[in-house]
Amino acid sequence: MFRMELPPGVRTILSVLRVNGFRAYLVGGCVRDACMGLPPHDFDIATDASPREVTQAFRDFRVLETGIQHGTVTVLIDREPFEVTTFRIDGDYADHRHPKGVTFTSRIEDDLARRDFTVNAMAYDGETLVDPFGGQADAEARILRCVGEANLRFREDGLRILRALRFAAVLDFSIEPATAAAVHNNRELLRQIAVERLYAETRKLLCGVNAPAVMREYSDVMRVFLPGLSDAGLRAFERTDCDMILRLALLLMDTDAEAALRYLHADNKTIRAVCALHAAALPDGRHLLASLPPEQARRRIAFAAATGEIGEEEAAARFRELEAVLAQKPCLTLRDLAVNGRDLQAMGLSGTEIGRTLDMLLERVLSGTLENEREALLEAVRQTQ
């Protein structure tokens, strides 16, 4: 029999609603995760109470009307927020994304019938699991299946297409044949979805344990909004660990990565990190660390190994060299030099000559021909005068 451990705040909400004569259930991802033996999170509650009835029931608590037009209010229990939503039936989806309106209902089964996948269409009241579409069996078997007719579900909300791929990647699910076919057949609907939402789902997808298989099987879907994906990039992607920056760099290695990421409204930090992996050469450890921070330097080696630029043995040696250099806390930038511009100015240097000399000193330190010690550096300068 299904059992789920409930946090104190959730028990409080369920209890308050029941005391006031209403039915209340946990719904969505937390129930799915519990069915899979995973720690549940994001405890969303559905109830037959109207938003105003919920607000009245929790009059002794702080209540935020966060989405009251769609039946949702947020109740704060010991400063922790919990969304409480009235059972509802969605209206027509005019834009393949949002329903025109919602109709409140008294039946939890009606509420579950509007959801995307069977594993997300279960409800639990603390004692009994309501599972009209076989979500528990699908969760235990790690199968992703649309509620009802798959093509209709995706035409209602095109983002569900990418959510299906994200769930398959992150939860290591297989997508059942009818749902998989509908994903392929309706992929063009993604063109009507806000690019910010596409990027948010993609970021999560790329870090999934099953992401390589999903990307390989559904590359036609991803190319709807990432047309620059290449077969070589997809093959390289399969040879990496879960690192979102590295995987983005590989997928976009044969296209204008900056343009693709700006189209998706990616943040500047991500854009710089991805493009740096494309632009950076692969010198020895000291020079690599001089051009890239340690995390990026490790990614650059992994990038080279995944693309075949270097072999596995060389990659392992490069990683060892990198860690050995880092352990020495080396001089890698002009700021790390034991002398500075004022020291050179005191020796009679001026203007651009100071900059050129500092660059020369850093290069000699990086190459190992000069120790980063003040007197040694000053003597090297004197020898050039």
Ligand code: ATP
The other form holds:
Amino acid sequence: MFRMELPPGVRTILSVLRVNGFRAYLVGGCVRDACMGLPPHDFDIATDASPREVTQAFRDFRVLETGIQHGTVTVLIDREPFEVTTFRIDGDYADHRHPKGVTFTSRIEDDLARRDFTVNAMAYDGETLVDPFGGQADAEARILRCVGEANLRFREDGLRILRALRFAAVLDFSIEPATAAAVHNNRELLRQIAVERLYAETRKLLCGVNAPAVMREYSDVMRVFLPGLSDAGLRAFERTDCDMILRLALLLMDTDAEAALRYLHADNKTIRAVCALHAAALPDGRHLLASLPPEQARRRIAFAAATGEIGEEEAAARFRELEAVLAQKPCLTLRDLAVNGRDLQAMGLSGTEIGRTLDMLLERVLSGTLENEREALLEAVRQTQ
Ligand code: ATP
Ligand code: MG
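Having seen the form predicted alone, the form predicted together with this ligand:
In what comes next, the whole complex appears, and the chain from above leads the way.
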């Protein structure tokens, strides 16, 4: 028998809807996660109440109506938001992504039938699991399977192709053969999907525990929107932790990563971080930390280890060295130097000479031939005069 622990906010929502004469269920990811013994992260509620009726039932609560045209009302219980969505059937799909219209229905089974995968198409009312497509069995067997005929479901909404890979990677599921074949066969439909959506799914996919295997098996699908995907990067991928920046850097190591990421409308911070990994040399810890922040310096070593640029032992030694340097809170930038431009000016230096001398001092401190102490630095300057 299926049982699921419901937090107080969820219980409040279910009971308010019931007291008002409506049916109410938890649906989607939270039921799936509970079936697998995972802690759910958000609770989506489905009901036969219309959005107007939901708003009315929760008149004593704060309600946000931002998603109301899709049938979703957000109810705040103790400041925590819960999405309450009216059972619906999607109309015909106009463009492989957006249903032309939303039709409400009073049957939970109809609402479940429009959902993408069997494990995502279950509902729970606090007592009974509604599972018309065998989602619980699939969750237990870790199988991802389309609700209905996979080719049709992907033609309705091409994003489901990438969602399949995302769930397989994140949940560590295998994709059932007919669904897998349809993923490959319909991959070109991804061209019709907004790149922002592709990128959002890809980010989740990349952090999945099973991402390396999924990306390799479905590289033809990924290449539809990431044509520069590197074979060496795919192999290297396996030797890394779940780190999105590092994994992107590996996958795009043989291509113009900036162009690929701009095409996907990635944010500038991610683009800069990925490109910096490609551009950075691999000097000793102090120099590495002089050019990259600590997190990026660690990634640079992990990148080199994953690609085979350095061996495992060398990587371990470099990681140790990096942490040792960090523990000393070392001088890494001009600002950390124990002297500044004004000190040099006072010694009679001027113009570009000052900048060059400061660079020279920093370089000597970084390479360990000079202590970052005021007197020692001033003495070193005097010797050059
Ligand atoms: P996550 O753990 O990432 O939140 P989730 O299953 O909740 O996973 P969402 O994208 O939040 O995924 O969608 C909620 C539910 O809505 C899904 O479980 C699924 O039932 C349905 N759904 C979402 N997107 C689609 C889609 N493109 N086609 C069909 N059903 C979908
Ligand atoms: Mg969700």
